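The form predicted alone is given below as one chain in structure tokens.
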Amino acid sequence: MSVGMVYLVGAGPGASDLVTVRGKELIERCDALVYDYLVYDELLTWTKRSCEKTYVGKRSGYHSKPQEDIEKLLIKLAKDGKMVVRLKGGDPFVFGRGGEEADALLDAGITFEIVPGVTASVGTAASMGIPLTHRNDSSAVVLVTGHEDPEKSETAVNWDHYAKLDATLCIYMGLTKLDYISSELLKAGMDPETSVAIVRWATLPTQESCIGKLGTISKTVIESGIKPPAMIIIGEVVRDAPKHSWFEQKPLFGKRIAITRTRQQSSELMHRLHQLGADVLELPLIKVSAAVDEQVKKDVFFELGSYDWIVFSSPNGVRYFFKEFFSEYKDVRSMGFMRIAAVGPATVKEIEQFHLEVEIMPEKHTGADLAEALIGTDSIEHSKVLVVKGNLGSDDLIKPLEEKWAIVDRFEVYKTEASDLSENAAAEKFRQLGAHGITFTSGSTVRSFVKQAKALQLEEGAETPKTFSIGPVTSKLMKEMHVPLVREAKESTLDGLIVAIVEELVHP
């Protein structure tokens, strides 16, 4: 068996969208997935099904691996031939101790490769709008850990030096010393009316930030309630932080919300709401397969010339209709002249990656309005028309077009389950910590909802949530189901139900 390679990787500061394209492709591709405790979850889901995961985190006053066992671990994997990523929050040669494992690996002559990443003190810089250098307040950065070697006979930290730098401080892992360091740096003179930022999970929607002065920034951070792990930058840089802050400024910054749908489907919504600030939580109530009756697909493609409609009324139909119609055909073209209609903006959009024009979509974005919008060409009278839908599809698209004589085939493509959440990490948070709203994008994840209401149970002081409907179809269920709704996307799609959840949150 030939020897594996070790890959020491930067996770970066946090967030996901901060991590190198190399690191990326690197923990999508590796067998093993060595990782710390400051490595954010949904790294974790870019890793292939057959990635061996070991989490080896550190964090004050756990240690759940010695240093030395890592060390044996990363050897021992890629002498088994695989391809090891060890991931690090932030670089891992600032403060990472990759440079002990790049010499353990080199001993033990396993090839290597280092990926750097964002470092925590140029990413929470960032966050908060600090320039790290200023013509006018510093020229040098200084990179210095507040937690030094318990076992040193001395500290190898000298502030009495630092104090006295025309240079930013950027503080590693010091939180917990934040004391002694502070006393330390006034008793060299430093001017206790030097400004100080401390900004814990800098880069994430649960981002926290206190700015004090350094002769008072204890007790600031004590009345704060902020809790390691956190950065803390010294210097007259941070000064105009409160002008300069992006980050926190984000509309949904601080607001923590549910998203019901699929896995598969969420990462837009997920990407979406991020972008606004919030802390997003994936509550994939449903999942969704293929699931094809195999004479029902032969008898549809056998006649698929003569349909004068093809109906799409999700864009998981489209996706499933095309994955079986290239598993018989090499050629789009093979559809013939059918004319082509869709449900809404999400499902128009589906199609046309497939370079294929949509001519009827109706305003509003449900069955029943396309069916009206069908009728309103005068083309279904005598037409034949292939509705192609999921097992809990209703009859409000095709019973309609029955009634104005239209010859209708139902072609299933897919099936919705409702998902087991009883043992998943994103259940398990919103039952502790609630949120502030969640949203429902069809009336399946609202019964899932219903069905596993004890396994999202809410614990006690959690936030009740606020909850959100894609649209009148949804709505409809959820009142005969009995689930509260406070607001109606006006426009049943992503944009819609976005700005519903801005205008409640934001601006109620």
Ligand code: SAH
Given for the second form:
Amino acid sequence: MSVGMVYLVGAGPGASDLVTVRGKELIERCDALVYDYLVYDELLTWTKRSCEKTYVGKRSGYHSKPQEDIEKLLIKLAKDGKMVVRLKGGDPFVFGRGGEEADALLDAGITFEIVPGVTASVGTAASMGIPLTHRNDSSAVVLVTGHEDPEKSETAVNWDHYAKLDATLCIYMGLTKLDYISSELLKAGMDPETSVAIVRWATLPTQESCIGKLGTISKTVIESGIKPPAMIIIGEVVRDAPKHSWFEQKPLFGKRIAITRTRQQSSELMHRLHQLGADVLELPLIKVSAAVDEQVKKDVFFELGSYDWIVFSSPNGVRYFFKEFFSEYKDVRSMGFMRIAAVGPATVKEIEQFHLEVEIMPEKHTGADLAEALIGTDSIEHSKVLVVKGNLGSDDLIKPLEEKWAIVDRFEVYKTEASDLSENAAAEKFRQLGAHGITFTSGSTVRSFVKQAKALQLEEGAETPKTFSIGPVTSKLMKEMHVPLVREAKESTLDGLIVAIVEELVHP
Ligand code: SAH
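Right, and the form predicted in complex with the ligand of this protein, after the form predicted alone?
Shown next: the complete complex, the earlier chain at its head.
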């Protein structure tokens, strides 16, 4: 039997890309994952399919699983020979009861390893632009809990002592006791003018914050409406936060944007919107998978050397075509000498990955424009053209070519279908909260959106999203299907779409 082991891993302050490289690697490889409330969902999607995931989170005010049970669970999983990751928000050894878990494992003879994480105070300071130490203002940092162990009767935190340290105070779990804490600090002689930052969901697109003075901070927090869990940072170093707060200055900060591409396709758009500070909801309305008729594939590959043109109408077409191609041939030269055309820059980018040069790309990225560009080369009459496509229509592209006497072979390499959203967490969030914007990047996303309208029905009070289309073909279909359009990208690319979103939502 293999010997199990437990890794106590820090998940970082919130944003999934602030976890350590080692932490990510362990999440990806573990057999069992035992995780807490504060951990951002994204990390949970990194596990392998067979990983057994157990939520043992605690929310302020009550414990959903007693600490002893968590320890027993870790020991049992390890004794069963599993590689166990115990994932905790921030750092496992900063107010995470990591020390107790390590003790329990030691007593049970289980091997463990500790992987640090960016603790919430450090993450918060970074996203707020607060230097925790400063040559002139603070030469020490205190990490202190504001929420004392409810099982202890006497108060353990000596606020009087901390008030006199001249240090930056980072108070975890303190928001519900803020009134008490601030009055204790004032009583001990701290200046009521000392700056204070209160930050909820630091480092996440949903971050909320307010800045105030120690003397009046309880009132400031009530006015701001910020609720726990939050970090409290007290000290003169907070003074310049409004000036340095780079995170909340991002153009799309505070905007929730739903994107409706497939999971495989959405990463670039998601990444770009995320970089601009948006809270991105990925609604995978459609799913794309390989779908090839074996006989057609045989015929196409048999004749491959005889085509004059190969035409790609989407990046997926390129991906699935080359998957089939390289399962048959080892060498890219087996493609022959055909000329290559592509509908738009994303498709060109995929083709160029194979060091193949694209000769034709129309100015406007539609099938009809691609056909026109091809016809413009005067090489189409009686030529053999291979159109690589999905299962959905490419009539706009193929018909004009055939009218000009091209011999067109269609090679369907993938299919697009509607996906099931009933259990999808992003769809749930969309129903509850709505979004500020929603993007449509192809006809199939529009069709699928309409088809799944019920699964995406907004609840009362949810924000109605403004709709964005990548270009005229998508917009036309939206009109036909009665999906109101707010703005169409001037240039039919992801860049164009992003410009449209920023123009509409930030500088209307
Ligand atoms: N081990 C964790 C702390 C757990 S205690 C760490 O090292 O960060 C939980 C407290 O951490 C919360 O009550 C809150 O005060 C703080 N916290 C955690 N994540 C936070 C975040 N993203 N933004 C603000 N505060 C956070």
